[in-house]
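Shown next as structure tokens: one chain only, the form predicted on its own.
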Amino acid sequence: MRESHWEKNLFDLIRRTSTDLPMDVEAALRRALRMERLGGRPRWVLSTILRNVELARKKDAPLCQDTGTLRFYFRVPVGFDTNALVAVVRAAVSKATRCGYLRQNTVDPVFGCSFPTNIAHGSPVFDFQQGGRKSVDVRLVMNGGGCENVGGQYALPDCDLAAGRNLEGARRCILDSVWKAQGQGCAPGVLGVCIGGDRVTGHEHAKEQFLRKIGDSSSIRAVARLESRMMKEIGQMGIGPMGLGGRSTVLGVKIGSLSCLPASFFVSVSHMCWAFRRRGMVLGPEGGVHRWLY
């Protein structure tokens, strides 16, 4: 592996994830937008999120001050070398930080102290599949803590909710999630929903979904009619862009599924902000970049 090439390729993942709103997003704000009436503070809130979005990308800054957790994923060849590829990477991170395009954003909960370069245990997360022949696949998406503090999972039945253990129970758990939450999180994001799995794989595969493009529908036919579904009734909740009333409340529902055991039924929210930064690329066996995602 030469790690100059690597690490410059991923340095410039991290800087554009950072930046740089993926025009999918953008073309959401932007029909949000529209969708808004005129005059009101739905719209006005819309504006604004889409001048910083032209902002940042002119002046390469940050699209928000809290750039988040950052989470790689990789898929690679069989036999690929992850640790070197985790070691280019971790010098990836703490150059674009050294830089300014990462906050100082990783703290030790134990003792409180900051780690300046945003390398410490847990810290990037890293999940590898295996697969393809030579190139390496890498997708980074930034979830910043606003939004991660308002997701959740509910383990179904629940009384409160009346929800059950199938499709309209995980629509109760999505419709409470997104009412308790009202706006904060930075409204209108991305939701990304796992229906089963264990508390652990139902938040993991809830964040998966973030890898989809915001006009994508489920494969599952009854998944993506839920997701249809939602993002309808989400939009006559009437909590709109930062709360502050409206139809755009959220840009996406995306909707996955796991196994799980008869014992166990969960549903697992997450949010994702307006700022919804996630970008990826295929790289070559020297580490050259052949293509950019989203």
Second form
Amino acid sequence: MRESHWEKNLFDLIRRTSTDLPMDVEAALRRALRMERLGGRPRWVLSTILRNVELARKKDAPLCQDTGTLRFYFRVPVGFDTNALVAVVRAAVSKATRCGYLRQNTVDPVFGCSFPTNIAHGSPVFDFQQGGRKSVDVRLVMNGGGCENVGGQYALPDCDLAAGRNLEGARRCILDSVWKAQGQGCAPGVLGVCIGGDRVTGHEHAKEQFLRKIGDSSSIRAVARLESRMMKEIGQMGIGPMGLGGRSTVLGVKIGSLSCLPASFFVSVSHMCWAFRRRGMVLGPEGGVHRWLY
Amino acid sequence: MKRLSYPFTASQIRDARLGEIVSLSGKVFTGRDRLHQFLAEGGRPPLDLRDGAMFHCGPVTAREGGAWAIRAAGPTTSSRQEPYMPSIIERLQIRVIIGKGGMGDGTRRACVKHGCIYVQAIGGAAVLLAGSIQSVVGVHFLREFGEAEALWELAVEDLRGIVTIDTRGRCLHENIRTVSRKALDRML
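Could I have the structure of this protein in the form predicted in complex with its partner chain, to go alongside the form predicted on its own above?
Entire complex below, previous chain first.
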């Protein structure tokens, strides 16, 4: 593995993810802006957000100062050396931190100390899967702390919400989660939801929904219907951009499902802010960029 | 839009209406979790914070030719400072809080009693907000708290936000919470 080649391209992935909001997200923000009344507060908030998006791209600066948890999803050929990939990603993350594309954003919860390069136990986060292809598919999602804090997990049935173990129960959990979050998760963003799984896989799968494009819908018809119903109903709550009132509270609701134990029925809800930083690239076996994703 | 400038006197901020866009100029101080805890526990501030604005923010910084440059500086969630904020407002006479997401009842009451407002900046709009920072006047507790948690003393021009808690104790976040609860109850 020619490490410098890989490191350079992975550094570029981090740089671009931090500074350049994907087109599908930006387009959704522009649609949200058009939905809000001219001269109103929500419209001011959204136009401020969009100006920030343009400025960050132009100045090559982080969109948001909270550069978030760095979650790398790798799809590699069978037998590929993933340890070598971990090493080059770490080098690229260190460099991106030194260059100011990432904040010194990693602290030790026991000792209170900060990790100056963002390399630590549990940072960055990796997900590896082997597949039949010859190329390496890598996607990076940056998930800030504000929206991470408002996520949650429900174990159904839930008496307070009158939520049973079905899609209607999941609907109630999602509405509740959005109401509780108000503007704290920097609305309007995207919800990643997993119905089923366990305590860990539920949240993991909820976050994997962030790899989907804003405009798509679930391949399961009943779930797709729930996704579009949630969009409409969440809009009706009037929480709006940054929770200051308005129609656009989410840009997308992405729901996945995993098998679960007969005794468990979890609904895991992960919130992503409007600064939905997700980029990806397909790399050849030598680390050259074949194409960008998103 | 109302223009406010440092020092933010009681009479200046009393006129700031709920929901109004304000533009702040002059000086602001940044502070996050560690600074707030330190100050609330009676720690001595390294400079006089009276009539100042406390910006809940941990910036991304860089050294450019020996001077500090702020690359990104958006607000962080303010509610984490709720246990500390009321006593800081009272003791150090802070007049403006800049943050996101609003704060609790203790802070709201302290705003009424001591004359302080809460200004919601746009979360995530870190480059735009950094653009309103003219220069870094000073930095304190850099070694102790680290870059993100340090107290940055910033000269700003036209830093904009929306007044969401005013000196009369009205709170926009609470209003939205109530309205959205009613809508939610209709759907459940």
